[in-house]
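Have a look below at one chain only, the form predicted alone, in structure tokens format.
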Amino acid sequence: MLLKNSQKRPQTAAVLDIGTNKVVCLIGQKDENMSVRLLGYGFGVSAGLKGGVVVDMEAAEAGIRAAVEKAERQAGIAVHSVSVNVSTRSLRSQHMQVQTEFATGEVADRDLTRVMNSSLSELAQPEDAIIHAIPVNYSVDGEHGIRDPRGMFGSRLGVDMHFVLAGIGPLRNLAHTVERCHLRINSATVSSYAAGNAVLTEDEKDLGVTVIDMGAGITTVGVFRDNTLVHVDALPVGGQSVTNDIARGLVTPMEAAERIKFIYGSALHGADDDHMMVPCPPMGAQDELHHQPKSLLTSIVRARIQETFELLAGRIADAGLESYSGRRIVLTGGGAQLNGVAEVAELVFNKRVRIGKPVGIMGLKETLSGPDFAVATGILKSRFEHSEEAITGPPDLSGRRYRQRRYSGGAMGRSLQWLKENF
């Protein structure tokens, strides 16, 4: 069900994927064929985030500035506002059913707006900000599962809303960091939601699929069903956790552990792992280069990857979505590029697994077509699409925008409000 969005869609847009290891800036444009064309891109080193949360504002700012400046030079466009991703451990889903009565016999746009506004006013979470407010389905006079009730007749309209919430504190720090770069935030999108928009087919989103975005500092999950995002979750573990484990297990510096992971890392044991030796640089200047069998490295990597998937599988089951989420898992993010990750996911989830690569952007170079760029491309695509959501624009970090009661004042105030909504 597509709601008409009063906000005019832009012809040119810039997006930021702010991760733990890197910042990606993409600038795109809607062309005459109604497709999205990439105009410019830039990367920056991200050294100010941990687990999706800003811990060093100056370092994070430097990474954002570097990525945006490179994209601006390539596109020949000055960027003043951006759409950003959100991936913090505080991400969570909340569902709410709201019903309202309407005066006319036929459901109109104003009735949909009113029932969704009612759900927004009923949601009182002083420590959280609403990132997404998605109508999953509607009901008319108790008949549920309606995607678009406009034009139907009845007297009671209900909506099942899916709210995606995140802690206000980390969002404020992220927004302030972006503003220090003299940029304004247009909108925010959960990373797994954006990744799904970039890599999923319509059939996958309709029948049920789970997207797992494996970032460096955090892993986010998005469950899709009936072409709608129905659940999100996040774990504060990612590719950086694997690197930390390698550094400890092989007694080698972090930079060396990252290189070892990239060159030799695998979650699957090979026939020659016991005989192949991995060179491990020393921790101190007085130590000597030492070697460890690749089997030890593989055991370290597999243990962390398997534990992460087992935790996610348990949380999906606890949410009651194990069967509802379908029979397919799609992996995105830098961690999805590690050898053997898909096979371990198939073992843990007992579902078909594939690596998701972004599609739907013209001019996307090969260097940007991997699963680690799914979030950025997904945000860019969404900037040119109609939104089904009840809210638009950046998240409300004041905590006041949606907490007003639907009816305020005395009897006269309620009567005036009713007349305004129905006539």
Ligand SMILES: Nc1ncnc2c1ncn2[C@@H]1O[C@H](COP(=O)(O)OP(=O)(O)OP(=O)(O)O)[C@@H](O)[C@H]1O
The other form holds:
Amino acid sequence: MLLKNSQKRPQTAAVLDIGTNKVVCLIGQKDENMSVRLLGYGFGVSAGLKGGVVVDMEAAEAGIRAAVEKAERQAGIAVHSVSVNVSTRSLRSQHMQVQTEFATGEVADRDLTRVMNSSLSELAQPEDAIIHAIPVNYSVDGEHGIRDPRGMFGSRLGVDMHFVLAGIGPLRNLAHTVERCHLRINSATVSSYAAGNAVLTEDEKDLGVTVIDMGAGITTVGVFRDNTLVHVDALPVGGQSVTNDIARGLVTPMEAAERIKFIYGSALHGADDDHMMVPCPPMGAQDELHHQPKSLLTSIVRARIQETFELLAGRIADAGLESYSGRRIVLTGGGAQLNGVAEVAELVFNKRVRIGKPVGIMGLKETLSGPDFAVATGILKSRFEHSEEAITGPPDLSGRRYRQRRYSGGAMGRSLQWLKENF
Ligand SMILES: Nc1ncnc2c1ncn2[C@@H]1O[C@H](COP(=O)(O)OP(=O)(O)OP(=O)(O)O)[C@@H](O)[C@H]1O
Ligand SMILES: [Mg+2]
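With the form predicted alone already on screen, would you show the form predicted in complex with the named molecule?
Shown next: the complete complex, the earlier chain at its head.
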């Protein structure tokens, strides 16, 4: 890796999206106009992941190194630390309401710190790491739905916290793999949260929207409402499941099935499906190339996509978020590029559906403008944005309960500083 020191450019940041299919490294910089500019990017083939989780450290490491080295060379700076994505099946949301009493008067920063701290210390999940701790809204003397209570009068301050938790085991493997590449982890962001940050409009986030990032091995969900992430979910199903089904259904090798999916795959039946024949390469040397009607391929693809969306819709309903999550779905990830996926989502969810492409980064090449780059670009954007989260920095993977010293204290303090600097 290059040895030039990146510390001289405090405005630069590097991110890694470690997926089941690909690893993406982006290096970006905040320029004079306060916009984020891409300095370099690199891809690596990801071979060591299954369902978003590292199963072969050496193979995963090779993919990460390849991506980082390419991005470093292009940007002309060395990367020492990165922000990474998290997409494991153990991801889940937990909400908690906490109240604290304070001397009657105006709510101040220290009161927010106290109430957030008390929610953090009440959370006892030794098997889980906290990936995000987001104050959704506040209450003052029982009056709910307050976005920023500072300056309000009262004696009781409450907060609704949204914790995003993930099992510690897979995270330790991910962290260890990244560290083996001599990289420090700055922060971790849930894939669907990052994708939302890259593709959603402010109105969508405000009125309610569900982002579904469909990767190769895992599909992550993020529900946004009132400009905040209010729910996450993950299913270990993705584009690879579709390819598997095709290989099995058409009796053809995985590689051929992936190619068939790209060329002929669709979740929607077409008029010529019964007449059109799909060439299927043989499984072994003794077999011969055979042909199957395209209608069979479409039925296989449709069944998997529809089942995935039905499962997700059921889980959103179980979480009580069906109507709260708004009228719109935005699809990201490589899986969203499969023909007919948006139409099937529209039918299953009965909502407006669009494919989300990353926006808001200058110098984003054509190759990086698809929905499969939403996660990487979203993490990069958020590196330069103010965060309202109660904890910043890498997740604590020690398995200990949250401790006072881990609270950055910066979230709200910084927001005030940020406001002062920008208005
Ligand atoms: N044009 C396309 N048509 C059909 N499928 C596609 C297309 N482009 C990409 N895919 C599928 O998208 C998947 C890859 O998506 P993506 O790059 O988002 O995955 P990943 O981030 O590496 O994996 P994950 O997030 O699941 O860990 C693959 O299964 C691939 O077959
Ligand atoms: Mg992905």
